[in-house]
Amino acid sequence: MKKQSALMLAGCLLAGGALRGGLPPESAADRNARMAWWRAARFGMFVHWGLYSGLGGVWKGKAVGTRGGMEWIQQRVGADTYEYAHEAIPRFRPKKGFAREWARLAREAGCKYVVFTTKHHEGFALHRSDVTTYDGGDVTGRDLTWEIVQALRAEGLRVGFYHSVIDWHHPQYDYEHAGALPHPLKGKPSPNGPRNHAIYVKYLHAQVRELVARYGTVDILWWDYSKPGAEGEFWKADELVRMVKTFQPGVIMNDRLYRIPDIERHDSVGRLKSWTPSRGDFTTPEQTVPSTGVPGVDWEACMTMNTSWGYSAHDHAWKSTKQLIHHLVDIVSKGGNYLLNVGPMGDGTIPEESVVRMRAIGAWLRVNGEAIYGAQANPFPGLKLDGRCTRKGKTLYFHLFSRPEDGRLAIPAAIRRARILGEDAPLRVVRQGDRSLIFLPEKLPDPVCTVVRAE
C-alpha cells in the first residue's frame, strides 16, 4: 500500500501538517542565543553520498571526467531515472559501520559539526521514507540517516541535514517550468506527458517533515538549492520553513531555498551584502572565499578537497592540507565557517586522501584551536601580514603563514605580553606608543601556520 499510494499520503502529511500565518518575530536576543553555538564552531564536515557515489564517476565502463561534478553524473550523461537506477543501485552497498567511521574522522579532524546529504539532485533518499521506494530502507534495507545521525550524536558532534529541493526522479516534478536549474532531461519532453509541479512539492514537504519529525534535534537544515523562476513561492518555502520550525524550534537553516546567485568566481563578497535575514540564518559562498566579511552577516565557504563533491575515482586534483588550513584560517580571520567536503565510496568509506588531510588539520587544530573556534573576525583593517589575525575580546592570535623578513611583528595595539601557542615560554614585546613589536624566534615552529597569541 505504501507503493501504490505514495503520491495520496504525501499530499496527507502535508494537509495534516499545514499551518496558519507566520511564526512570532524573533528578537535579536533569541535569535544571537539560537545562532551562538554555530558562530563558535568555525569548522564543519560536509559529506556527500548517495547512488553518485557507487558510480565515482565512471558510466558503463567509461570515465566521465577527471574534475568536477560527479554528484551530477545523471545529468552529465542525460540519462533518464530508470537507466540511471539500474546502473547506480548495484554499486551503492554501504558497509557496516560507515557511519561510525565518520563520526570519528570528523571529531579528528577537530570538527564540531557535520552536514551530510538526506537526498540530493538525484532523488535518492538516504532515510526510510513512507512516500518512494527510492530510499535507503527500500535499497538497502536500512535507515542509512538513522544510523549516521546516532553515530554523530555518540562523539558530540551537531547534526546537519542537507536536502535538495531538485528531485531528477520524481516524475512530476516540473523541470520545464524550473528551467534555470539543471535536468538530464532539459530540452527534451517528458516521457511520462505533462508534468504537475504541485504533486511534487507535496512529496518534498512530506519527505522533509520526515526527516525533521523522526530524527530527534536536527541542527542545521542546508537548503539547495533556487534560481530565478524557481524559488521561494515554487517550492512553497514559506510553508516548508513554518513546517520545519514547528518540530525543529531552535534549527539553522541557509538561504538556497530563496535564492542563490551565480557561483563567483572572482569575488564572493556580493553574496554576502545581498543576505537578508528573511531568506535564512546565513549566506553560502561555494569554492571561493570572499575577499572580506560584512559586519552582521553570518556565512559559511562550503568546499571541497578535489574538484567535485561527489566520490570520483579520476580526480586526483587533491588541495594540500596547507591550502585547507589556510583557508580555514582565511575565513575564519572575515566572520565566517568552513564547512569542507568529504566524498565516501559507494560502500561509505572516505577515500584515504580526504582522511589524511581531515586528521592533518585536526592535529593542527589541537594546537592552535584556541585561536579558531569561538574567534572573531580580524580588528585591524589593511594589517600586513603573511599570514591573518583572529581575535576573542582583547586576545589576539595572529596566524603566522611565514616569517616576516626582520623576525618582528608590528601590531597598532598595546600589547602586555606574547607567546607562541603551544609553547611556554614569552616572546619579547616593545611597546612603541599606540602599537607594539613582539619579536619572534629564528624559525616558526610550524612551517604550515604558527600561531601567536598576543594579549
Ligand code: GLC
Contents of the next structure:
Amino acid sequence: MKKQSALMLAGCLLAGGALRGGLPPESAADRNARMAWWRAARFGMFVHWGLYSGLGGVWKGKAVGTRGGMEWIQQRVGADTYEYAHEAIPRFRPKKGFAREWARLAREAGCKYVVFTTKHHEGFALHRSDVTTYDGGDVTGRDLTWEIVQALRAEGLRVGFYHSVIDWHHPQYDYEHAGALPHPLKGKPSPNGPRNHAIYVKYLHAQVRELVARYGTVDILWWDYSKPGAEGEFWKADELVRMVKTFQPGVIMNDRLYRIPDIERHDSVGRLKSWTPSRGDFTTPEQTVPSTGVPGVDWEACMTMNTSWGYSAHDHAWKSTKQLIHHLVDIVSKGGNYLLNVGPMGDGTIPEESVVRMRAIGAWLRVNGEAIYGAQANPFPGLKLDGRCTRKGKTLYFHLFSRPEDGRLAIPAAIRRARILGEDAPLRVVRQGDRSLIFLPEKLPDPVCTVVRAE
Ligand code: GLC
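Same protein, the form predicted in complex with the ligand this time rather than the form predicted alone?
Expanding to the full complex; the earlier chain stays at the top.
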C-alpha cells in the first residue's frame, strides 16, 4: 500500500515535471529560499562589454548614430563577421585590472550583484573557450570572464552571466530560420551555403557548459533572447536548463530563453498575459518601469544611463543622477529590482559620466539603503505623494521627491515615531485615529530624495 502511494506520488511529480517543461518540480518554499538574496538585493549593475566596445559606435571613422544600442553596431552597418572582426579586434585592448575597477565601482554604488555579457549577439565570448577561436583566450591571451568573476567575488558581489543565444559569428547559426531575430546578413544569402542549426545549438550548449562548469558559483543566468519562431525548443532550452542546473542548482534565470511573455498593452501596468515559472525566475521589462510593477511575478527593470548598452562615443543623452535615484526608488516601491547598465570602453574603462552617477547613487544609498535593501512594495494604493513608499514589516519609508507645500506628510496609518534617515532628531507626529500627520523641517536635507522612516 505504502509502496503504491509512493509510486503514485512519483508519477504525479513526473507528470508535473513534464508539464513544467521537463524540469524537476520545485516547492514554493525551495523557490523562496533560492530567490531570497535576489529579492533583498534590489540593485545590480549591468555591464555590456565586447568587441563593439572598442568601436564605440564608430564605423570606419563615421559615427553610426548618437542614439540606440551600439552593441548592435555589426547589425547596424550590415557587416559580416570577418569584416567586423577586422575592424573591432584591434580596438579591443583590455587593460590590466579593468575588472577590479568595475567591481569596486559596483560596490561603491551599493550594487549587490553584477550581470555582465559573457557573449553578446556579435558572438565573441569573453572567456577562454575550447569550442571557438572567437574568444578572450584566443584574441587577448586572457580569460576575461575569469578575471571579472574573481574581481566581483573579491568585492563580495554576486555573479551574473548574460549570455546571448543569438550569434552573429557562428557559421551554422541559421539566421533565416531564426524567426524575427536580428542578424547582420538577414535577407542576404549565407556566404557559406546552407546552415545546419543543430550544429550551432550543440555549440551554444557546449559554450554555456564551459561557463557553468568552470567558474564556481554562477548566481544569475541572464539569457538574451527569444522571439516567436525562435524560442524555447529552437535552442533545446529544456535540455540546456537541465544541464545548467546540474552544475548550478541555485542559479536564478531570467525569462528570455523561452518566450518573453506578452504584456497586456492596454493598461500599461505590466500585467503578463501568462507566466510559466519553470521558464524563468523573473521577468525583464526593458527601459521602462511598469506603472504598477508586475503583479505576482518577480521582476527586474534593466535600463541604460544614456541610450546605448554598449559604449558609444557619441551618445551624450545621460540621465541625471536624480532620474536614476528616482528610478531605483520607483522600482523598489513597486516590488522590483533595478539593473542599471554601464558600457565600458574597449580597454575596460567605464566612462566618467557613468562613474560619477554610480558613485552618487552609492552616496545616497549609504544614508538611505535601509529603505531599499530588503524593502517591499508600497502597501497604500492611491497614496498621494510626490515620492514613493517602501515597507519593511511595520516600518514605512516615505521617499520624498519634493517637500509638500504645507510641510506635512499625511499618512493613512497610525504612526508612533518618525525621523529622517541620516538624522537623529525625531519629527513631530500627530495621530488622528488610524491616520497620522508628520511635520517636516523647513528644508529637506536631500533635494533629490529625502527618506522619512515611520514606525
Ligand atoms: C536587448 C538587446 C540588447 C541588450 C538587452 C538588454 O535584447 O538586444 O542589445 O543587451 O536587450 O536588456
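Take the two forms, superpose them, and find the largest set of C-alpha atoms that agree within 1.5 Å; that set is the rigid core. On a predicted model such as this, the values are computed, not experimentally measured, just so you know. Positions refer to the first chain, counted from 1.
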Open item on the list: So, superposing on the core, is the move of residue 276 at the CA at least 2 angstroms between these two forms?
Closed with: yes
